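Just the one chain here, laid out as structure tokens, in the form predicted alone.
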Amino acid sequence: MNPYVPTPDVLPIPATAPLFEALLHLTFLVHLLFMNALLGGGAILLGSLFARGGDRELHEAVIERISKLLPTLFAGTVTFGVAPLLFMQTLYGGFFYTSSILMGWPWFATVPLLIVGYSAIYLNSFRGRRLGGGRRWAAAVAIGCVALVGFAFSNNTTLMLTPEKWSRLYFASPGGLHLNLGEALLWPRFLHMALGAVAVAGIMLALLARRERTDARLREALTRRGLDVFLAATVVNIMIGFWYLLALREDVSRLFMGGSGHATGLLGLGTALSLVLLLLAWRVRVVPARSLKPLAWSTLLTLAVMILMRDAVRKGYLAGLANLHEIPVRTQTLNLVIFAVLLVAGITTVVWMVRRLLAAPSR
């Protein structure tokens, strides 16, 4: 056991650990997929408004369409992190804290960098067309402190899968100033997730035209952008995916080579998926008149297993160290009844959200 890996909690937790693992891949999940589609909503529209070019009334209304979303997007994302951010501290607390003490001021920072992102978006969605050229840069400011706070973020889940580091970086500077640039596993780790973004969101834009029941030329412009970006960014992805494998410390690496069914079957899945959504996504390009609905399923189904992938890393790294099934348990069946019904509320209610705001009528 490394000396520098603090014990489990001695409070009990509610449930069993398999349960607050699976709430944290479902809960993760509902994050990415708000996450996907600001970050690489923001990206696109980014390269809109610096690609300036061809039908401009027809280039302005793709700003517009893309400008609208991207407060609402912005509000989901912050919103539907904080439940996986702490079913992640109840698992796995001692390694999370730990990291993130380490990198203590980059970690705070991502508070101000969340009200600077916001104000910028709000400042682009409801003045962007006063700002003329300004307009770019608040769109660049905007995303530029989200990818940041992601590269916190995976900064923090890298840094807390290397104990053997942490006396070594605490001792030679003990400020909190430490990032992991170090770790082969961080930038693969995070431009898979941000080029999963982009992807993501030109699946959503995709999805979005199919609102636009009165411009058929703006419904195709949405439609052939955002497939256009979902295949381009897809391709790029898988090539980064195997940078990320390669990256992968050698003995987790062949959990994902045949060591573990389980982690083989996923990287062999997860493969499968990834051809076949160029296939679909190839597909509705030609014809667009096809049904997304394949695709977009695919690509929910996709993120699923990226992040029981993610999972596989992070027991492959922590083997030995995390124990979960150490972690005292006492079961609190009236918490849990509570706790179910509200969680069902909630999803309801973001459902029927997502439903409105999809049928309210473009402005």
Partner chain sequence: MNYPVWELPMGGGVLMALVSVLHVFVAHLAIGGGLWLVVAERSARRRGDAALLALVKSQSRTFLLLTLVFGAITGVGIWTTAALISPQALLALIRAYVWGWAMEWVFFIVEIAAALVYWYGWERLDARTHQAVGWIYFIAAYMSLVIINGIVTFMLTPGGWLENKEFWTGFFNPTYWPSLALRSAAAAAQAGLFVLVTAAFLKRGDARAEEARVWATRRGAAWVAAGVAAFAAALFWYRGALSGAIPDWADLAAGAIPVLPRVVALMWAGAAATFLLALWPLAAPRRWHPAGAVLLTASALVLFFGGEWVREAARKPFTIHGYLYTTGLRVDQEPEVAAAGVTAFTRWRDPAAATPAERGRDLYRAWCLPCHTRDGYNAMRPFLGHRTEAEIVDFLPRLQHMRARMPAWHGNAAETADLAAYLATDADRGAAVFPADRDAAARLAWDAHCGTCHTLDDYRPLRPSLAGNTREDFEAMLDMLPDLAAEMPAYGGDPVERGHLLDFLTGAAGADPDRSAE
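With the form predicted alone in hand, show me what the form predicted in complex with its partner chain looks like.
Here we give the lone chain, stripped of any partners or molecules.
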């Protein structure tokens, strides 16, 4: 037993751990959709802002559409990031806090980075063309900040899985200046996330193209651009996925190679799904008029599988250290019901507001 793993808190959790796990995965899925559209969309935006040649009209269309969306995507990423962070802390708080403290300054830096990034995104969105050449730099700062926040998260979520490293880092320097750069898992994990984001944003661009009703050529070009991005990012990401698999600690990697039916099944399903995604994307790439729905839904399913795989990795690393079923439970049924009712009412309200907004013509 590692002596630096914190003693579990004595206070019980107010519902069974599987319920919090389900909430964690569900809210993380929504966060991931927003985050992917934000980070990946930002990367596509930068591609068009910094492009020197190519189809100028297409670039302008990409810039206009994505810039308009980014502030809302940022808001969605943050608001839907809070919930999984809450549920993850409910279950794994001890591990997460220790790794956060070890990387105190880089972790704290996520706050100013988010403020600067968010401000720059609004600058790009509200001022847009009036910024002239400065626009590309505003966007670069914004997306750079978002990427750095993502990198800090990758550092933290890998460091929390390796308590054997903690004491060496802390006693070398207790000032909170560490990252987890020596971790084999760090780069494949971060790149897998980042490229996945670019791929998902490619689909978002293709979906946005469907709203272009007047210019058929532009609609087709936007669709193709989105799918090209998706295909390229996914092909590379499949390889990074294998790098990720090879980088896993041996005992955890074995889980995905037959050691655990659950983990192996998820890996098989994830791999199969990524191939299906390539096929589905290629079909629409060839004939852009085809429906994007099968591709979009399959992508959602793939993200869900990836989240479960990520969870299997976490459980593998923390096996014997974090036993969720041992956390004492004292159910608060009334509060659970209140939360559920509020959630349904809240989502209904948001959907109502957004539908009213989208249904109204711009005056």
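Bear in mind that the values here come from a model prediction, so they are computed numbers and not experimental data. Rigid core (definition): largest C-alpha set, two forms, superposition within 1.5 Å. Numbering follows the first chain given and starts at 1.
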* Asked: After the core is matched up, is the C-alpha of Ile347 off by 2 Å or more between the two forms?
  -> yes
